[in-house]
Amino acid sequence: MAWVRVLISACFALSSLVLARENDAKLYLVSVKADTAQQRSQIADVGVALDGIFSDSVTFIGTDADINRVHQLGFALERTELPERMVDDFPSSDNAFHNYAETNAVLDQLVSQHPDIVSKHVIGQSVEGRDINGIRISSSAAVDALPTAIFIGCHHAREHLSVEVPLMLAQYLVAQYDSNPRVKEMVDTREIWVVPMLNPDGAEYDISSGSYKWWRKNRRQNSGSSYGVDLNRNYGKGFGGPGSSSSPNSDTYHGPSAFSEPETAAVRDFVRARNKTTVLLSFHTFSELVLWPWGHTEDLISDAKDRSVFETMGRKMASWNRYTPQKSSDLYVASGDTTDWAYDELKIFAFTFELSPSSLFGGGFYPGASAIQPTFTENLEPTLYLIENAADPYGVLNADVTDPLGIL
């Protein structure tokens, strides 16, 4: 079958990747026949993190236990063991990616280069006590006085590209401030916050001990030998619902309670304190998607005007990065994520970008350093669009929206 041949070919493409897990559990690349959102939700509901969505199948990375749970649902599946190759920190070919110390060094450098518009802030600490750092970019000294846009990277440890894009956005804004009138206008009239690495413990663990570990969660020690809570299932809206797991061994373990993790509690408290925030973007990888609420239910947002804003902004941004724009639950239902909470509690127009590549077969979580610049470039205009429209997101409903891809 064609989809099985693609699966086998993908494993050869992934031969440069490495894996390790607690208890040395073997990991497999698994493809499951599923062609509806309802089937995808059913699979996700047993506690696997769906990484690839195709017209007739889904893929995930899982253990024998994960595979058995899906098999018991009656779905046809194929699995292939992932190969192993040792590396040192990031592989030498991937040394353009930033680890925790390097990320903080970039933030410090931006402050030193332009202290009049950049300041560094600790928004909280991780489970293991690392500072969760962010920077504020604005020429205004009055905090929380201007329309605010927030950009967050690395909820999930293995999604290293989700650190690079917001980090490069910060670098771009600072570098362009003195010479680019458009950027200067944004920085003078907006408050822009960038938190590039929300999950520093997980990100460091994923590249520690000489191997990529395919690690997703934070580093909370659960009962027994299990570690980690899925931070993007730990937010308050829909907590514990479909598409999250109560099993600490699961990649989508939601934790013991909403905001139980210091990382998500830090986001909650930080965003609540930014009273002028109107837009928020959470970067993830991969699949090339622009997503908006709801994720925890198949229902549409009940406020028709707000729904139109999400759809208009989402489709407009997709016209630039050429991603697929859609409501999150159109993929599958997943509960307790950032954007559902931000919109539900604070009425922030919150989006998720699933960055490049489009699939695991194109590099997945580890697409190589060559993916960094083009991924940033394709997402620059969408991020600037969010900043510009932070003053009045509802204004997009009256804007002259071009549609180069014919998707509106």
Second form
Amino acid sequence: MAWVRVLISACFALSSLVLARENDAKLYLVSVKADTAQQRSQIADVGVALDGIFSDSVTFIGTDADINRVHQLGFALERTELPERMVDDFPSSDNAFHNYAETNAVLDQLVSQHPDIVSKHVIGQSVEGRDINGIRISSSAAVDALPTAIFIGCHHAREHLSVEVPLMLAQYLVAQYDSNPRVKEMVDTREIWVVPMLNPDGAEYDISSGSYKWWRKNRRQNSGSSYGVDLNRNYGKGFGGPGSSSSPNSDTYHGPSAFSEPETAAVRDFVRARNKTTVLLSFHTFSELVLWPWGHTEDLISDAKDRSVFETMGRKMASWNRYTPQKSSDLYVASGDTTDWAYDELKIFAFTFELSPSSLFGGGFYPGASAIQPTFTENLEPTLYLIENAADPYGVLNADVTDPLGIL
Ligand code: 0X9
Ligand code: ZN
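The form predicted together with N~2~-sulfamoyl-L-arginine, contrasted with the form predicted alone above:
Below is the entire complex, every chain and molecule, led by the chain shown above.
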């Protein structure tokens, strides 16, 4: 079938791939015939992490055991073995990506560049004991006193572009502060927090032992040779529900209990303490989507006004980055993600962006260094919009009266 051939050649064109994971189970690129959200949710529910969503199919990276579980549901599927290519740290062509040390160096550099508006904070430690660093950008000395926007990258290890975009946002704000009145106004009247690499253990593991490993989870040792909890299934709202797995080997393993992982517990405690937070954005890759709650259920948010804020903001941001705006569960139902928890517990308008590329054909999780700048550029206006509207997210409803079709 033509679509399978295209998929296979796209797979081999991917920049850097690996054959085996911890327990030496071979990894495959798997394509499954499925064309409805309900079918996608059914597939996600067996514990695979769907990464490519097409009109008539979905793809995931998985083992033979994953393939069998999907096959047992009666879906037609094709599998392609992933070719191996060794790398050392980021491959030289991907040098522009920041590993853990380089990310921290950028944060330190920002502090020394503009210590009056930037400060570095450790929000917690990873499973392997790395500091999880964040920076606060604000000219106000009073902490937690101004409307607050939070940006988080890299819940998922292999999604390296999700580190770069928030890092560049921080660099942009600091570099522009002295000369750009719009940025100065934001930094003077808001607290902006950026945590670019929430999952440093996973991100380092994905790149630093000789090959890209397609690693998604953190590096918790579950038992024996099984490692990792899916941090985007470990939050408290709907924990353990559909679209998350109780099997430690699964890529969507939710962990033994909500917030069992130090990385998600760090986010929970950090966000709770930033009690003026109204907006939050969790960066992921890939598929070019703007997503909002709920994700753990197909139900709509019951508060109609909040729902309108999510829809209005989501569509507005999508008009700039040209991504597809939708409720998370319209993609597939998945329980325990960041945004469901942040909205449920703290009523924060929390979004997930699935950054570029749009599909595996553009390089999937490893799109190459040339993706960094354009992906940042197209997401700059959406992120500035979130910061500006942090003072009164409900204000977007009034703004929309003059622009009912969201054209402006
Ligand atoms: O599955 C995820 O955690 C996110 N996609 S990714 O490919 N980056 O892993 C999407 C989360 C969206 N939330 C829900 N569908 N609940
Ligand atoms: Zn992700």
